[in-house]
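Take a look at this one chain, the form predicted on its own, written out in structure tokens.
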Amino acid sequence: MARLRSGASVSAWLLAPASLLLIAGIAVPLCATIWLSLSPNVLVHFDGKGLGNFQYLFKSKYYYGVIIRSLRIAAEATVIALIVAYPVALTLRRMASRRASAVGLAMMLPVLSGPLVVVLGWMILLSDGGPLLAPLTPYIGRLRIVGSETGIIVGIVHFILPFTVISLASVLRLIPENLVEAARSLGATPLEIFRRVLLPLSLPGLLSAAIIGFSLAASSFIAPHYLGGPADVTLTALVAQFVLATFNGEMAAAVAVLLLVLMAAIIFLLSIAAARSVRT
């Protein structure tokens, strides 16, 4: 018992610096943001602390549209990333471990360079007269991608794609190869193997990749700011507008808390679905 108590005390002391860092860097700012979001401001007037800022956001047609647009863009980007990532993850599953690791690292290099570099690259490629669209102009006409929701989705998908691929590939590698061989020996086609073997067994990883992708997509700021237009404001861009344009910290805090709550609720539902898929 004495050894167990001494070991527990040593573990507590070892965890103390990380715990203090989490409290100072996450818990305290979060509590301050929540407290500020409950305060009146120059735009919304009410007495004391309350939910007036959140009521104003939902009652306003413009801000309600921003909320729906942010969730829709995040959901669309996540679905597209999963559709693109699944065949890539299947290919990595068939590769040797060293080669698959090299490919995964190559996919992560643009992300490691920073989201701003990725977005600036797409701004050059997708701009009017850029190297990607200029050769197609005589055939399809002028396309306006930068400054639209399409540009935002392209930038977000590029950023979250490596995370979804790696998450899916790690789960697909855990599926025993003899199950695939057994299905093939019984006459199953590649489509049937995917539908009846690979997809059901990889469903927990698919939902985990969806959680990662959606959280990154919903909290993205660089892509909506640089690739979106004035009519394509998202919640993250709205926070920046309240802080930098109108100097309304209370409304910025309310939008940030609202985004956090919405993300937490959606991630919680996806986590429940992932847990149920594991049990079944």
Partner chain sequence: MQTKGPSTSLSRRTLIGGLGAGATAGLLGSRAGLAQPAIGKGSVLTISTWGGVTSDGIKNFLGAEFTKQTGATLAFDIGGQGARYNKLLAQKGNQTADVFFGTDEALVSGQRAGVLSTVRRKNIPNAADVHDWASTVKGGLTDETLPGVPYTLISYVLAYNPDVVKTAPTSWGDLWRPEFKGKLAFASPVHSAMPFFVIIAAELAGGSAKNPDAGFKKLAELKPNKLTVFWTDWAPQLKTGDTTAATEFDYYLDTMKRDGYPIAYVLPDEGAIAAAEYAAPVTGSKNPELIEAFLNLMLDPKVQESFAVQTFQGPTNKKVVLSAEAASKAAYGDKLKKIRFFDPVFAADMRPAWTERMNTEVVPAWQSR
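None of these values were measured; they are calculated from a predicted model. Positions refer to the first chain, counted from 1. If you superpose the two forms and keep the largest set of C-alpha atoms that fall within 1.5 Å, you have the rigid core. What changes on going to the form predicted in complex with the partner chain:
- Once the rigid core is overlaid between these two forms, Gly65 does not reach a Cα shift of 2 Å, moving by less than that.
- With a cut-off of 2 Å and the rigid core superposed, Val243 has a Cα displacement that reaches or exceeds the cut-off between these two forms.
- Put the two forms on the same core and the Cα of Ile34 is off by 2 Å or more between these two forms.
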Contents of the next structure:
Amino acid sequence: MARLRSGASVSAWLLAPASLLLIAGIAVPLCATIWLSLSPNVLVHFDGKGLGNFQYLFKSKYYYGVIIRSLRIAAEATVIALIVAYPVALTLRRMASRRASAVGLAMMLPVLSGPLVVVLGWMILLSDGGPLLAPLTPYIGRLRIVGSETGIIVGIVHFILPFTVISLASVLRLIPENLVEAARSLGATPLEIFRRVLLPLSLPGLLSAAIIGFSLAASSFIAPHYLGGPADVTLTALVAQFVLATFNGEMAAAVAVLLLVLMAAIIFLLSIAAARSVRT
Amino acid sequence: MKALRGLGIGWLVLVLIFLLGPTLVVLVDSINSATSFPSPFEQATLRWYRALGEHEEFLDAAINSVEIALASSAIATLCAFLGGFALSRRRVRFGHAISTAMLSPLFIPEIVIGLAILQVLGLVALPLSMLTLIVAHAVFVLPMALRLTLSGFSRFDFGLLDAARSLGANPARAMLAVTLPILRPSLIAGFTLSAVFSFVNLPLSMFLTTPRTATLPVVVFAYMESRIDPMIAALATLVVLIAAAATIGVDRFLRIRILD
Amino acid sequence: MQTKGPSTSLSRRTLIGGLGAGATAGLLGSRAGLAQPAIGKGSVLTISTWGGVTSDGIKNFLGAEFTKQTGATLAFDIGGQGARYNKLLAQKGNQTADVFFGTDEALVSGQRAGVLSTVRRKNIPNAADVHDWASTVKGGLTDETLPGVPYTLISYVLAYNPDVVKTAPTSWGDLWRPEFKGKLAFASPVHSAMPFFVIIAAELAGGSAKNPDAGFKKLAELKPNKLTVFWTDWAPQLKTGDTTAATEFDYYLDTMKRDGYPIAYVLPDEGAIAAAEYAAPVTGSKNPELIEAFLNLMLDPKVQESFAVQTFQGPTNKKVVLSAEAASKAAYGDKLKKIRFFDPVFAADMRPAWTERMNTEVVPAWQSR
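Having displayed the form predicted on its own, please output the structure of the form predicted in complex with the partner chain.
Below is the whole assembly, all chains and molecules, this chain first.
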């Protein structure tokens, strides 16, 4: 009993630095944000504090559409990134550490050159008259990637892919090779090895990759602005508009709180589901 | 089996082309003599790199960004290591809730929290400084470091710690001698992703920088409001080259690799 | 680590800038007895402004002269107007910046919020030479005070690719031409020019500023393929042919011409949209004299000429005489007849509600692709 209690208090101490950081950096500003989100503003009028801003957001078909669109784009981009990244991570798993790291870093380098520069590259490559699509136009018609939701998804997948690959690979590389060898000597096919050994053991990594990818996708705002079409407004763009153009901190706060609740619910359910499937 | 491996390598190459493609287009423009961007290749020139020399604000900003990325990632990785250990060692009550809460910085539009941090600092009359900027960045990269640490701990056998204890090691020593080496790959990966994420952050820095702490994304974004020329391509190229050189150096001399 | 960061970067800059300036001022002072009243010796005036053209222009055209006159140096807090304005609001009473650069509309909002104040007219002798049309902000404009200085006039115009567009547009109504369907880069709802497009569209459709419903309907019929905030977000598309017409500031278009983009522009018959940009004093600054010295320099004819010749931003000082070449590129002289001024107070009042109407009534209809 005494041991257990000391264990719990050690846990508390170990969690203290992270908690302190979060309280100072997130909890306090978040409280301020929630308080602000309950306040009336130039757009929505009500007395005292209340949920008027949220009612306004839910009532408007427009805002409802923006919320759905943002989550859908983020989810699509995350799924695509995971499907693309997993085979890459499997390949990296088998490489010597020096070579795997070199490849991993080569993937990170474009991120370092900055999202604006990358997006410029995409605008050049993917435009209707650009080097990739112009030669194809006579055969498949105008594809129109820049200025569409497809453009946004390409941009977001490109941004989150390195993060998902590294998250997946760092876990896959922890799976001992002799487990795989054992399965193989028992006659397992590559597909069975993947399904029975690699996939279950890499679930925590898959979860990390999904969470990081989805969050980065939902909060990205340079790709939607440069690669999206005029009507492809996302939640982050909306927030940016409230903050930077109409200086409506209250509505910006309301949208942010809404996004936080939705994202936290999704991630919470995801991590519980992942924990279940690991245990069974 | 061989065919599978060949497919895997082929896929990897395709993904690399996809990832490097847009940057390569920009990099080529950094040595193109044409003044507008993008242009067909005219003539190779280094004038855009020389032009960078007249903009010392880019250098100052790059140094700031590196300092902030390293410091904030170090803080975040340490917090994530300790917190991840606690969350993984035994079933902590509300473990999922706590780890979700710790990931929350990822779920809030940074632009809102950046502004909220600025307002809170204003309320308590704390001036903006390098320290406030580093702490803000540390908070926002913590989820990355924590997620990778947690998945590292998922493969960690806590029985090893008991073994070390039974051999007479005190808890701190067991942690250093047993846990740290095994978690090393996850910590390095977490640190690297955090540092990259901090280095390119704009929405937080936009509100929290001062003339002295302006970061590279802030300066580049402001520059690109009114100008778009190959000098920005030259800058991006230099960042990529220096980062590549630095990682090669870190690999060679410190034996630290992102995928150890 | 954390404390080392700021101190190294601090020393890096202030040692070079501050000591250098201080030493020169000291040397000059001792050699010439008492040459100049160095009101700001060793201190730093922080300018909150746009990056790129504007901050570079300030540095290059008047930075040295400012230090020579005052002994103080300039520091720059650069960024978009929205982010910088939020900084002002959040840092009330403890401001980083001394001078704020913004549109006349931002000045109106800033005065209302109490974050921008006034300067003494007598300390800004160049203000006497400013054109009457330039002073679009009336708040704080008295015989004794000024609400900052309108240092430039730029105009928002209609641009097109002359290689592709056979008949040059002449009216804002040409934005609705079928040939620009899916080829138009149009001001985003967050753009400073948005309220004025509502008014212009309303007038084209038989409404007015007071009766804008027809304007929103008309705007919804546009077929843009790109919403622009900065010219840099649509410029690459001009080269690839994805964009053939755009709304943009004249001085950026002249920059594009100089850099070889296939672009031409017109001041439409209904009038190009005037944008008066101000440099204004931040409330609570500890350096009012330095601010005034700086603002006076922003109105200096030589400084304004440099801005006009090198960055194509129109001068506001009557004494500036531009060559024919430079005059053709900046808002200047006869061009003023084709530039229409709007009331920044009206824009500030309407912006929140009109942005919302743009979002809900207009943008969803812009699914052109």
